[in-house]
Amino acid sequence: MTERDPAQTPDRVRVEHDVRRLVREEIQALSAYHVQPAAGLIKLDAMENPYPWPAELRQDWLTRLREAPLHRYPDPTAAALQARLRADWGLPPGVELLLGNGSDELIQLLVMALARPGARVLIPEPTFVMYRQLAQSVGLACEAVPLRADFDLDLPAMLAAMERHRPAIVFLAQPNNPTGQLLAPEVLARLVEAAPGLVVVDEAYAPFADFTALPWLAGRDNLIVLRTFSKLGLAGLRLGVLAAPAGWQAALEKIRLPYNVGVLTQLTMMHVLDHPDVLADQAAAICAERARLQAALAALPGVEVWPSQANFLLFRVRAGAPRVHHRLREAGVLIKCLHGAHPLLADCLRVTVGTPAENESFLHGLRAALAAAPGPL
């Protein structure tokens, strides 16, 4: 007799199967977004800043939110940290700005408020895989260019899927994720000018970056320009940015859930915007690391790697991405294996940039893995 799965009980089949009866199907057709477990690893995977703050940074910070009203709602639109950063960052006139839980939550407030009957996404692929699994997730067909294979935007395919597609959104990383590299401005300037619908570029990197299209936002009418500050060290703090010009901040506030961006959070980014050199210093020593890894790893036989705008670095390996992300796991250091997520990402792994100890020990283990006789995994 065939002993009976203890998990499959009478309850959890009829949940079951309303879940296939009731989740609509392109719900059910998803994958959720996994996260690889880290314990006890040096955590080279998310794209985090690897430096703490400074001990008196940190001081200051818990003496300010000692006083944090936490038996009070938030101020829903966070009024004061929107003046803070339009001031710092030099916005023009105009230009209104809609905060969230992270920038994630900011692509969702566009594709649900453009989710129209028959609506497209235009993405180039490979990218930040939220823009389509978001879109998906309100209905939204999402089409793909495929990037060049040197991982170059392909700019007359992007135009001609933009004039057979008729996209509401155009999603444009910049730098991208995974690959690290930024357009050109030219080229981003022809995409927004022949864009049929919204242009959103997402300058979560821009603080490793040479360049950003906030000054833009003066003169055209369907950009939209996000940033984060979780990759600039403030991953555990959530909060995303959506710049735009006057009326789109209008129409997503409709959609968008109240006092999303907590008192905490609030508060600790005031202290930090007061302390702008901390975070500046951490990622000029990032962009620092970022140029001798390269070198690094395009001295290494059998590596290819491609040069970055972002806190981290794309690189392919002959030995087989999969094989050398087990044994550099197995030695302790955690990278991102993309090998199957795209076609043009075949044996290729992504590493964040870290401390020049963390730097050094995924090095070590990288010559170990490459050197390592082939064997089952």
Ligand SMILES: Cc1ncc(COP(=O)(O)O)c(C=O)c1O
Second form
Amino acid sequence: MTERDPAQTPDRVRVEHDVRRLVREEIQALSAYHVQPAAGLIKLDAMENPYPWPAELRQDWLTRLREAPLHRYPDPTAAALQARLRADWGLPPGVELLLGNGSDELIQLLVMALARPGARVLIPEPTFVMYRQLAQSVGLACEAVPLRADFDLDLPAMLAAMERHRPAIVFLAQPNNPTGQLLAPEVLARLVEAAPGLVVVDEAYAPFADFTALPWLAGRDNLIVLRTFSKLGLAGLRLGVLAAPAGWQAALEKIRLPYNVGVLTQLTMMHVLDHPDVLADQAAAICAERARLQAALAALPGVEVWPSQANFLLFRVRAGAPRVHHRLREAGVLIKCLHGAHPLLADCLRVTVGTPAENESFLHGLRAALAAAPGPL
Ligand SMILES: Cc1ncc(COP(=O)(O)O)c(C=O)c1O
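Now that we've seen the form predicted alone, could you pull up the form predicted together with the ligand?
What follows is the entire complex, opening with the chain shown before.
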């Protein structure tokens, strides 16, 4: 006798039938963004800042939170926060901001706004997976140009793809995730000049890099820069920032949900921006650790590591990435296995730069994983 799957109740079967009948095909074809369970593990998989706030900053924040008017809707445009960001970043006049619940939300707004029938998105690949995912979710076709084997951008191929596909949007993560590489400014400028539509430069990792395109916004109509506070130390808060030449913000504002940045986020951000040195010092510590970690990885036999301008490192292991990932996990360290995500990423892993102690645990676990004789996973 075959056992009945307890999940397959008649109700469930009926609902699944309705889902297939009613939900758009392009949504059904997608897979949900998967987050690895991390309980009890040293978490070096998601590009978070490993350092908590100093006790005094936290204490002052708690005092400030007591006054938070949670019974009221938040300021819908977060005007005070916007003014603060403009001043801190020295934005040129004419540049407008739009804030989001993380930069993911801003990417979603952009693809929603530009999803005309037949419009296309162009990306280099591998890159941040949400560009493709969100583009496809709104019915935009997503065209990809493979990076070169050294993970540098293939400029002639990108220019040819722009010519051929006439994309409404080109997304460029600068530095790129998961490779950590930054485009040379002249290459970026060339792409912005050649683009027939909008170029979105996603600067999620800018705090760890030597470049920002923010000053370029003054002279270019088809350039948008995205920023996030997630990698800088506020992943749990969810604040993304879109900076654009005048005109774009008003169009996107029509589809932004009115209260997408909550009272607690606005208040907490103001508090953090009153103490700019805290996150800047943490970013500097992460960059110093990145150099140390990169040198340690480069010294390991059977490991190839790429230079990074972000808070993570991409590396390849001859011993097989899934095996090494699994063994590291058994040793209590969680990193990201990219094997299978794209042909160029065969046997690649990505590790977020942690505290010195976390990085030591990672290196210790990695050495043991590499030394272990091949065997079943
Ligand atoms: C390039 C890039 N952009 C955007 C994001 C999303 O950031 P947020 O937390 O602001 O939604 C990520 C997250 O990994 C990323 O790698």
